[in-house]
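For reference, the chain that follows is the form predicted alone, supplied as structure tokens.
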Amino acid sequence: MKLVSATKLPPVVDPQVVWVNCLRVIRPAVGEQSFKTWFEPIRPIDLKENTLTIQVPSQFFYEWLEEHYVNIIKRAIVTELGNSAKLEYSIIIDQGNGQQQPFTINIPQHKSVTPSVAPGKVAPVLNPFDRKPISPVDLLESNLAAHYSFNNLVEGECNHFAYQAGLSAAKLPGATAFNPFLVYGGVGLGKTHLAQAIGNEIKKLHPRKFVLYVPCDLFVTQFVDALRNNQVQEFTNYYMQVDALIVDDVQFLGGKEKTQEHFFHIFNHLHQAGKQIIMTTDCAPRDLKGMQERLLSRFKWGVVTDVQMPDYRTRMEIIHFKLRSQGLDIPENVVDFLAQNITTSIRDLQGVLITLAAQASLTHSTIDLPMARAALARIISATQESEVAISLDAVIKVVAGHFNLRPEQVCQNTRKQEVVQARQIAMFICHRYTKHSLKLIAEAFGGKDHSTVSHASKAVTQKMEADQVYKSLVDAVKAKLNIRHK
């Protein structure tokens, strides 16, 4: 008797299992807070013919995922189901009630399924040296995130010069005094946004130019791999073809002698060829550790500028801009509350807005002051603990005492050198380390114009960078006020 072999049926795949495996890829890529806000509420509901359907709680939720997390979701699904994988959203339009089921609509994921880059991350440049000379197709491989632009970068006193200088460099890359262009500042103050905005502007104005954005740690990794694989010449040649090179967090070159050596040669070649070089770092060049002196000197060939924490007025503008871009309507007292209390970084400010928007979307409620207070209680508490709880009068008094002056002398309109120095340092500390607006600070110093405060703060910052003795003097005053900020 002839035996007939049974047809092997494809395994039944549970959408819940698929989604759990996808979340293992997504979670480390987006961070814990974003994961809890945007991915924990998602429910997998169907899987047919390699199309995974996930349910999201609102239209706003869907739009946010598509705008900010679509690539990492695609990458996770392709990893789990293969290159033919597709994604479909089921959006809850009406939550329903006890007698009626929620009303939903299904929307196919409409963007390309090819995995690219996760929000806030940078796609690694795989085998960048195994290529022919640059072609028009290669010009698209910039690693820039399209959402970083000058259009959504709010300009204020904190970044005015850096913003304008970056815009000038983008219009005539490599042909202005802003080359190299190095911007430094603390975490979350917009350095990466500015650097990538310059790159995107160059691409828009000069579409034939090859713009390349690379985080410094990736540059180091690529060089180590090239060294290991005897491809150092290919590595160097690849970077020497770039028309505009953007290196983020260049402080990671510190202590890496061989990498610095090759970066030095790449830098020299690009600069001599009239190519644009843009760099970011977390501190002024003179404070970079483990860096060759000849490299540091080249960093200063062009323009070195900083970005600072936005003042109250600029924070208000940032919040209003973010609200408009997200289609949200928040009462002005809530906007004021956020601007007054979130003073750590622009990134924190944006994160708080996202949290409130998600909470309002999930609960179908309106954002008001009680919600803002409740949602931000822990964040604001942590923020306030890290701030310096000092008054303007206290700053003036301590600075006056340090320079053997009376407090009223510090506020006098005089050009005596010892008073001018004390007044500028006091204004700098009030501007940098208190939550008060420039207008209030100016009033505390005898009704001066707010631009005087801004000028004094910049003057002190620049002098601290150039004069170590002067920096020690300012640090001594800060120590008396228990200021331990960097």
Ligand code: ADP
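The term rigid core refers to the most C-alpha atoms you can superpose between the two forms while keeping them within 1.5 Å. The structure presented is a predicted model; accordingly, all values stated were derived computationally and were not measured. Residue numbers count along the first chain shown, from 1. What changes on going to the form predicted together with the named molecule:
- Once the cores line up, the CA of Arg415 ends up 2 angstroms or more apart between these two forms.
- Relative to the superposed rigid core, Arg406 undergoes a CA displacement of at least 2 Å between these two forms.
- After superposition on the rigid core, the Cα of Met279 moves by less than 2 Å between these two forms.
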Contents of the next structure:
Amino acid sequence: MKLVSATKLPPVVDPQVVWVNCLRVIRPAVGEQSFKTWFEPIRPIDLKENTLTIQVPSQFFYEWLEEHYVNIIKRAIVTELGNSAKLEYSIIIDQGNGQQQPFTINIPQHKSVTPSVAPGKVAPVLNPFDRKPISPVDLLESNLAAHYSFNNLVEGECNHFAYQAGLSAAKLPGATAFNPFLVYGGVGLGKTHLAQAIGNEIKKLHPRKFVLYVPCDLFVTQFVDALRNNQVQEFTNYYMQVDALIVDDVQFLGGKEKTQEHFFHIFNHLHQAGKQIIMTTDCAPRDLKGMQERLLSRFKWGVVTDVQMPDYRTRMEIIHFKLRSQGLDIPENVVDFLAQNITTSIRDLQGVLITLAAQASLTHSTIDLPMARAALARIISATQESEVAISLDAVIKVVAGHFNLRPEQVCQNTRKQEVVQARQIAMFICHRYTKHSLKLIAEAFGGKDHSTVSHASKAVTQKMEADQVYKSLVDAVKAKLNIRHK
Ligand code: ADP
Ligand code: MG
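With the form predicted alone already on screen, would you show the form predicted together with the named molecule?
Next comes the full complex, and the chain you just saw is listed first.
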């Protein structure tokens, strides 16, 4: 056994020193670019009783760190401060009153301290380092983040029904056909936002109701803890007194028989008592794995609806909305480029915007297209790989071959339908999947105007969204060029 040296230095209590040491571990683990974007703007501001508080520039920044880097940060902090280390975020929040006067809130907030925040502005978020078993203090804490609202959820065809149904359920919780209300869809398409917005709306319209938001994995953890501590009855009682229960990412119940059983009882109790239940899942109920049939059938008692990736127009709207609300300014051609190219999720869209804003402020430069392309390529890294590989000539040749045309024909000035179609698709692929500028692409097509290329690219994007057959046609050409990503 190693003896502790008598000359051992006293423990470090300076947050700055602790954080710098953490960064030494974090930097090589995340890579230089991510480090610059996501770690350099962080300020360590406090260290008390093994709790390090770091200040981050926005709520989104915090969410991004939590989603992408939580394990790395956790490892670094535990190495520095030991196993009981905790992390608190202090977030600078724009009050949204146009004055850009920032104020700071802590996440999670200390329960005994009145937050220095306008009432209802921000609610605590669970700290993943601090998953305590439920105790009476947690009662009546909704666990909602107040920045999720219907006002900042852009409505489009992609979420129209879910949005309206959610609003109806919020107006008359438990008393509409939307009970239970289940929203499903891919990652980053706004399910959590909608579910939390419903919760906040219920709280606003019905302040006496007990709304509870719980991520399903937390529900599972709490149940396992309760089981271990002989507190299953308390656990069940706790959930049974809720007026509106929001369970996010219900797919996490899959394969967890015992938790499902208790969820089933809670569900029945609440539903019979006319309480509102809101759930989200990452896929349609029929595709959920490891879920008991009786639970699945209950999910369908109310309304099941999906959210989808927004179309180009809604993506433009979302970007403009985010820019306005965050006081950011990005040239219109970059906005258009992002709306055309980010087709994976709204989270990615938001990620690129924040990366760009962070980069611009760090390097004191204005955001332009090359910067946007680079940010996009980092987030959707697969794009980058094939961008390098495909040449403009190769695209023209392959597209021509697919439509039984000669490459020169694709570039000719003609309005013949089959040529126009091939040319538009070729331009779209060049624009979207190669690194070349619009000008260069236009030249490759026989010296056309570069606006022809962006027009064609936009037209193809829109047609693909509207017409599945057309989309398969473009996908077939992409496959010939070995382009596998979206
Ligand atoms: P999910 O739960 O489906 O994975 P989230 O609700 O976490 O997705 O959404 C990801 C991010 O995108 C969030 O920051 C959210 O605020 C934002 N977002 C999603 N949909 C919209 C929308 N329609 N309008 C504005 N922001 C949106
Ligand atoms: Mg979610």
